[in-house]
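Just the one chain here, laid out as structure tokens, in the form predicted on its own.
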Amino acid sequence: MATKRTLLQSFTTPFGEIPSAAALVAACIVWALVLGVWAIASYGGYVADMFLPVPDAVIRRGISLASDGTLFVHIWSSVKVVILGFLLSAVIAVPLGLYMGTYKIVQAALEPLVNFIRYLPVTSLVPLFILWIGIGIGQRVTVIFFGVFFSQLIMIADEAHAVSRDLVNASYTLGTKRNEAIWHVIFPAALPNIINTLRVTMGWAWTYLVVAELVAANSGLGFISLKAMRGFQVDTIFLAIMLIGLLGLISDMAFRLLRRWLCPWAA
């Protein structure tokens, strides 16, 4: 009885801890639910299958899809643009948003100017990239990269202003030279939130694939899931997001586990 009132105790405590076991069954619930809404909805004939198709045919699709290697060669096109314009985002993005935070002289200059293209819509743009780069693989990084960027780079400074100053404060007096202190006190103190940053624009980035590989694109995921819109696929286009979800999900993990292995002291 005891323990059943500690276990509720510590699912109605605000920032309470859970059993791992509690967590998967509650993620399975949602599933379950989900999925069960999809079923009855399209085996039901609640909704006609030209707007929401049944989970076997989805499934059906993609083990056709895979059978002779058409599906890994989308999945591996549109992993690839994600990945490449998503790591030239944070290879800038993080040294540079370091120095914003940290350097008022850095975050005047550039502040406005980022916050301006921030606001850009990236589908505006798109016209230009393929103007500008052309028609490949360079023009949908760019997609990638211009979506991420500016937003990171805010993130980023704003998780670098928020150390605290006595502990930067500290490390003078222990003789960290003032030029030093953003790589030695300033970055490892702010690289767990660091990381969540680009744990949520990872997303974002999975995000702006699809508008990547809409236009000017004859491979990924986008694409497919244009392609079978003409058709009126649906079967695909619920394939192709729902591939999409799973990626997206798959680097979110990823970045959790990061997080946890860099910063133990910050799980």
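Under this definition, the rigid core comprises the largest set of C-alpha atoms superposing within 1.5 Å between the forms. Positions refer to the first chain, counted from 1. Fair warning: this is a prediction, and the values are worked out from it, not measured in the lab. Compared with the form predicted in complex with its partner chain:
Relative to the superposed rigid core, Gly245 undergoes a CA displacement smaller than 2 Å between the two forms.
Relative to the superposed core, Leu258 shifts its CA atom by less than 2 Å between the two forms. With the core held fixed between the two forms, Ile63 has its Cα displaced by under 2 Å.
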Contents of the next structure:
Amino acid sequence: MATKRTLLQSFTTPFGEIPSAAALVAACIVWALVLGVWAIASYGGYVADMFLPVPDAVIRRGISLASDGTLFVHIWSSVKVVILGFLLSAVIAVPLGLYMGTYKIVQAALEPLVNFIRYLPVTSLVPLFILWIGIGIGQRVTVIFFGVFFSQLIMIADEAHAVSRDLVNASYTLGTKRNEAIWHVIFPAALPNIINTLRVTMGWAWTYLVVAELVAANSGLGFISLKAMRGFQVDTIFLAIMLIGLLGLISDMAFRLLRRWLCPWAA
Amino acid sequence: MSMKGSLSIQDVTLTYGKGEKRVLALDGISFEVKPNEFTVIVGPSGCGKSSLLYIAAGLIDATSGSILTSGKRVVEPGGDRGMVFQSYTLFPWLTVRQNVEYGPRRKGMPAPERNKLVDRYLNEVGLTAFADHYPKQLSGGMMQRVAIARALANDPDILLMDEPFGALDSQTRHTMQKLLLRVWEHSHKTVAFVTHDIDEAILLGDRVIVMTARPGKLKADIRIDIPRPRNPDVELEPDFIALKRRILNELRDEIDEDH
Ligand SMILES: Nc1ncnc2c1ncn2[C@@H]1O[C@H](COP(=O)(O)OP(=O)(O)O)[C@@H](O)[C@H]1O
Ligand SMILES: [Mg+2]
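Having gone through the form predicted on its own, I am curious about the other one (the form predicted in complex with its partner chain); can you provide its structure?
Complete assembly follows, chain above in first position.
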């Protein structure tokens, strides 16, 4: 009985550690609940299958789309858009954010504009993108970029700005020059948090996928989902949603691994 | 050159802020530190001790007056003035060994020579076994030992220490004082050491500078003639206690005026 009581105590202690088995069980229970509610609602006929597919219909749809390879074409098409949009954003936001967080003058110059743009709804810009860029992959990548870049930039600037002044001061007293501090000290010091920012904003890239594929795509998970809506194929919509979630989860884990690999010291 | 390692504080004034928020932190303080001298600076909290060291390090600028180190006017930070801070400032992404070799590596010292140097300083601060640990895996006392080794390995002319043991428990503090005495007796660097612990000041210093309450000025300059090598046992001897009384009296005036 004693162990049970301590387990309960550890669950109810703020920031308390819990056994990893307990974490796994808790996660499984929540998943089982969600899937269970879905199964009961659909198999039980509480919700019409026009609106809510039965789970095995989703699986069968997945298998049939996978067997002729079209599923992978759509997945790859979406992954390509997300990765390109995200990389384009990160490649600019990381160095620029570092400069923004480090040098007041860069921050003063950019922040007002960036903050203005970052509150514009991306959807409101889509007509403009189509007019300017057309309806190719460039348009979709641009939507992802706009969904991610401006907030990513501000978040990375904040991380650079939060680096301890005395860490930079200490490097000066060891001979580091002022113009070297940004790459020799501020960047490595902020790196774990920068990777965290990338991980979080990668999630946003996935959430903008459907917006990106809304207008003019002819492949992709958002595209098949929209097409399925017109044909009332709710099982395909479910399949696309689940795959986007799954891919998001995988990219999240990839960034966690990247952080552990690049910054073992911050574990 | 005989100037190497000297520190000359010349009529230094410092104000923080502007307008209503203006604070006069240092008000025309002057004193000289000879090469190889261990000078300890004490004074009421907020009197500008840290500010003075930061100016000497070139990390902030004096409002007027100047500081000369090794005869050269301080205009910017440089590796010739090493500093150990009260807060922990090891580079967290580098191991203990990499932290200590940061300065020599920057200067382009060849690896074999560098490794020997780092080994020597790690041994001196008793952390050879922790060479490949990251700062996060160390205790506060160990981190400050690495910080001292890191500063010394860069071979500065002057070592500035701003309450380096202030955050440590008294047990660890005593160990660190002994270690610093030993290390200093080997290197005989010029040291400017800030503390608010009077026992520590007398135990370590050739000389104790007492500052007034803010705005900081020179209040007293007391020579500590206790023979070296010293160890913490001297704290019980009459000479030590007499010095302590003297410094306490100087300080008490300042602290009473504060209230
Ligand atoms: N960045 C700052 N801005 C405004 N005032 C400051 C700043 N840094 C220190 N001060 C003020 O200057 C005085 C001296 O500070 P400091 O040098 O840290 O004193 P000490 O190290 O002797 O405690 C204090 O009254 C402190 O409040
Ligand atoms: Mg201080």
